[in-house]
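To begin, one chain is listed below as structure tokens, in the form predicted alone.
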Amino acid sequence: MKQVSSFTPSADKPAITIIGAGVIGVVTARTLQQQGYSVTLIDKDDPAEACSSGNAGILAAYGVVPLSLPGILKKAPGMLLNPSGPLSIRRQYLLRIMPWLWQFWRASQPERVEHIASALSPLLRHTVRDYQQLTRDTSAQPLIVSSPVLCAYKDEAAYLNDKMVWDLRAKHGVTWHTLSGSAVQEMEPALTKDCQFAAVFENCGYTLNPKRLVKSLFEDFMHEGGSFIRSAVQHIRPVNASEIRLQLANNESYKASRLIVACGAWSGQFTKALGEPVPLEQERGYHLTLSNFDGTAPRYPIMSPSHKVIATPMETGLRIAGMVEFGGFLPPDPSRATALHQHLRSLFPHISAGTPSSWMGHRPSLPDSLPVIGASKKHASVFYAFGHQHVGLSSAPMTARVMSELIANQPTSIDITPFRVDRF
């Protein structure tokens, strides 16, 4: 017997089409569906096959600090010369990325950094609460863990050396407490004793499996009457204020009433075709997951500012993620995975053996560390939700809420002016 959806589409609401079945697209689809919209997702791959599966899984209420900070120009050469360092630009890609790097440097000016943090704070502040509400009484509920996140340092002096970053977090509502000496290992016995100081973020959490989380939400969406088309979108052509024509990979024409572009690193090709180009880069992110190892995994997620990585205990093993590399769609660099493995061994010396698996994906990155969230300035039926860089998982619920408010022509819960598509 066919099950009747508890979210019956309303006849007086427009049908919504979303390009992109990652965490932003799926959470947005589920949110709109719960509000009575008929929603179709379109993606060239299965749901959660890109960065939505490969991230560190952190619900980072603390993630208000942009990548580009004052002094970045002085630090970049040293980082680039370190083969296992956190920042890398593939030689073949350097000339192509120079205009983006110029805007990235401009975003490091103090007044810009303050502006960016102010914009990110409301986007992230309630991420754990929002996921708990989103997954309540669903199969995804056990995948959300409310948890502290430890930011581990060698000593207090190293922590104080990051004073600018911590002051920025404090100004924008991030809360934490500090531990020193033996108290660090008492809270996290798996962590190396070389870390004698830690800042413990509050109001945070993580997911036990980012990919399974998004797939579970997608399955709920489909169970309640949602639609999914697996196909690459070749072309977008707005017809009028209430119709957009999409040409799919099989030359089939698809008509949409309202369109949301939420396909991460691939979104730039569509904004350009729509006459609203943005400087979107494919920042290559790496992770390594160690399974079946000897020893005990950490109780909590561990961030290491010195290594620029974060390690998260997941149901698939211990995942360590980090490394910022710019190289477009060139093949992965295997030395990045090797470096991550070394960092994992350094942080957790009691862990040995195990089976490592590595991953590389393309984070959608704009030079000011802010996503594009809002309505098209040129096409009344087009909306954008992409470019979330390192905070896509954390910001998905608020992004989805804003999308639903825009489509309903309601005031938005947060100020989205900083995320406008024409800001560059």
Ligand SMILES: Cc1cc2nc3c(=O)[nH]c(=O)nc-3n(C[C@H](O)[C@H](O)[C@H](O)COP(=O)(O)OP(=O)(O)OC[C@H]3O[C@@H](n4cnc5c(N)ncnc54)[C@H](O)[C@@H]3O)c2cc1C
Second form
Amino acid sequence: MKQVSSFTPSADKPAITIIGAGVIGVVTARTLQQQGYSVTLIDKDDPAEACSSGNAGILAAYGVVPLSLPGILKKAPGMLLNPSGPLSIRRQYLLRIMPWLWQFWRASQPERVEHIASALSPLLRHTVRDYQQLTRDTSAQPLIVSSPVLCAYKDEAAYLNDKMVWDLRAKHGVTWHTLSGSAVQEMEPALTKDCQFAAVFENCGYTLNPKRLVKSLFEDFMHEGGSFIRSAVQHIRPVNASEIRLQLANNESYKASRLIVACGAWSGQFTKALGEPVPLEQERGYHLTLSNFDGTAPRYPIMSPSHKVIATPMETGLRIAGMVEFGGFLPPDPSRATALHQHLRSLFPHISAGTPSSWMGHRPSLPDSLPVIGASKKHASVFYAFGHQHVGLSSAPMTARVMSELIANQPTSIDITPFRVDRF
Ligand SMILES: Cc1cc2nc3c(=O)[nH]c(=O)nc-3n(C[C@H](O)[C@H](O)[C@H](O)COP(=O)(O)OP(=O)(O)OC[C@H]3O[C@@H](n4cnc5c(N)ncnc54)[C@H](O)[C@@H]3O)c2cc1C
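Show the form predicted together with the named molecule, please, because up to now only the form predicted alone has appeared in this conversation.
All chains and molecules follow, beginning with the one already shown.
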């Protein structure tokens, strides 16, 4: 593999500090470094150990549909009552989540859904191309796979039942074709014959290992002269227009001249300290990865709208991921992994045995399914990049591009007004 070329920091560019070494922080750090900035990443843990480590790995150019849709109020009770269903609220968390759920429901109004889809579309559209570019000639390059993603239904009637979401996707530039009957099994022999209809997303892809992808980009960043501080940031305090003081875990003080807050589900503490509170929730999701199994893995990632899960063939095994659980930082619920295992068995009946491993992560989610991307409205030199909910892996490259444009005081490639921090 060819060595990455060297990027020399430019003396006339400000030094950048990023809190958070998940996919958003690392891709942003690497992008800024490639543009000649000197960048320091700070994380309380090693890079890619939080939400970015265990996601489904899909580069979801199609991911424009928000979670909150018209009719959600009618569907939610049924989902909550189903123990292996896609939605759950931990009893201890019920009262706490109510205000967030109220705003979530308000986001389901048709005109807001339209607004959200049109904001998400440019953030996601070129995700595969952007990752190919970011990883070109590096050790991460083989981890990016350009591939169709199948959305598998029992029959055409079930597909047509989801007409609202397909119409929304079509309106916002998502492309797909459909298959029925034996053509589904011909394309994907591993899939159950119970699925007789599929929509095949084009212009998509996946990574063979989301954790290794971010770690590998981080290694390139360090190799090219980036800096990393492994410490929790406890507090931030703007001093003047070009100085922000960070208090680190060991009580050390750190001076930043430009700061990007990119710490996923933990970002709310910093916006609050800066006088810009946001309703950021830790929307929990789970995966189960089956390795060493008997039978053939699927060729492509497969989404099942009825189970609300997605299965991805990864280098670590076959991963099935999904679930929306509200429970803050309470311990994981083991029954979620059991439910995922059952879904895997029903989608891929020829797969047996295997070694399962499970994981839970905290998606950084705002009630309108949009991230916060932009400059602080109160403090020059502070920037935000968090809240990427279900599509943080896919939207990291465009988020990073926008960050670099904002820092350079250039017009942004996409409209970022829907992502402003003071929209709530
Ligand atoms: C089950 C599941 C499946 C998913 N599938 C997909 C998918 O297929 N495609 C897709 O695009 N997205 C997917 N996502 C969403 C995606 O994983 C997230 O949107 C993304 O990982 C968020 O990245 P992040 O960098 O913002 O946050 P994180 O990865 O959580 O990183 C935040 C970092 O901030 C650090 N931090 C926090 N507080 C502090 C502090 N005080 N001081 C220092 N450091 C701090 C943390 O240690 C952490 O490293 C999925 C999520 C889940 C849960």
